[in-house]
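Presented below, as structure tokens, is a lone chain in the form predicted on its own.
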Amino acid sequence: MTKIIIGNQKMYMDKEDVLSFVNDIKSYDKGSVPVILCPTFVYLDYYKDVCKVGAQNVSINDNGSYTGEVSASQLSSLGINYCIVGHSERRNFQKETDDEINKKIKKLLEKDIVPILCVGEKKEERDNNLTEIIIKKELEQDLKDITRDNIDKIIIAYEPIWAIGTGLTPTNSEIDETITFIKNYLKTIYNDVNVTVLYGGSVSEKNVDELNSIASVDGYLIGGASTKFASLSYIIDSQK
């Protein structure tokens, strides 16, 4: 199964470095890769004409005095068509509450806008064999009052904290058992729906072809290695 590729490019990348990253991507030949950038919002119109573009983050509110925000409709008005939402970075710098993300991901949906829900666990919590428990809670929250016509247009991504830019992952099979429990707990909440499952946390070219083998996965979210036209490139071309 091919997977989706979605990179969170996060704010890393001046000018210079994104005109370059966009001119090898555009001549790049992506095949049938469903591929979707997140870079920040000064770049978004950058990448519009060479790939599908999501944000990295929206407000809760629709419009008015909120200096640095950025609403739901604008992003519409500029064609983007997803918006990760619930970044443990952002839950953890920003103190983003679940009910904060939760109006996030309806403001996002009201536009047709793809959410990209973030989950996850720190390393004390697997560590405690707590990982279910948290995911569920934060599903529970973050997802509260979706309707089943709206569950699956929504893209979760399991992204285990501690791995996060550490250069660490979980083994296969962890990654594998926390990534069947969303799936089978959002089919048990919104009767048998598939929802599309990433995982997320220090994917790179050197070990997406391991993480291939794992048939639970939907696709990636890649954070440093999306930056990079050569990491990126061989993940995608490891999917055609």
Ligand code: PEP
The other form holds:
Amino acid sequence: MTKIIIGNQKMYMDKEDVLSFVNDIKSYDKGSVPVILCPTFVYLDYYKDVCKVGAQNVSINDNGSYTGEVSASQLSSLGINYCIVGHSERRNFQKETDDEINKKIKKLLEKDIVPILCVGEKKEERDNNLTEIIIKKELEQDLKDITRDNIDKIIIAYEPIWAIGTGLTPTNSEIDETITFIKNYLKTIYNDVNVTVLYGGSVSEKNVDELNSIASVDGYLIGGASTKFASLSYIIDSQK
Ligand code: PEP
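Having seen the form predicted on its own, I'd like the form predicted together with the ligand now, please.
Shown next: the complete complex, the earlier chain at its head.
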């Protein structure tokens, strides 16, 4: 099954790198593989004509006196249809709380922007069999008051924190178990809904063929490998 490919390009790449990357993507045939790339705010416009585009963050506030912030309304006015929320780097470095993540999701939905919500456990939490408890708590808080009408407009990314940027990944059966847990949990809460759930954490051209065999995984959220055209195109080609 073709999986969705979402690239989180984080704060990598200067303008020259972006221009060269965009040029490569422009002349590459993605076929029917859904590809969404999420560069930093300053580069959003460069990607608009070559693929679907997402932001990496959004303000909890509407337009106003919030220096350095970017609102859902501003993203929408640029034609941005996706936005990552709750990435573990923001939870960690910016001390983003579940309450703020919940507010961001609501602001995005008001503007018809698809939130890509990241959840996942730390290594010691997995080692202590706490993965499902941690993820359930994140989902409960991040999706507070999200209605049945809106839940399938959200993409969930299961990203074990210890797998991000480390080259480590859970086993295929661990990924399958956790993604199936997320899907079943949401089905129980939301009356049999089918939500798109991605895997993220050190996905690259080296392991994608093996990961592709996990049927429960609807796609990948890819960090480092999404900034290298050769790696990204290998991953996209593996879906054709
Ligand atoms: C990410 O930051 O969302 C991510 C999955 O990073 P990487 O692919 O580099 O592990």
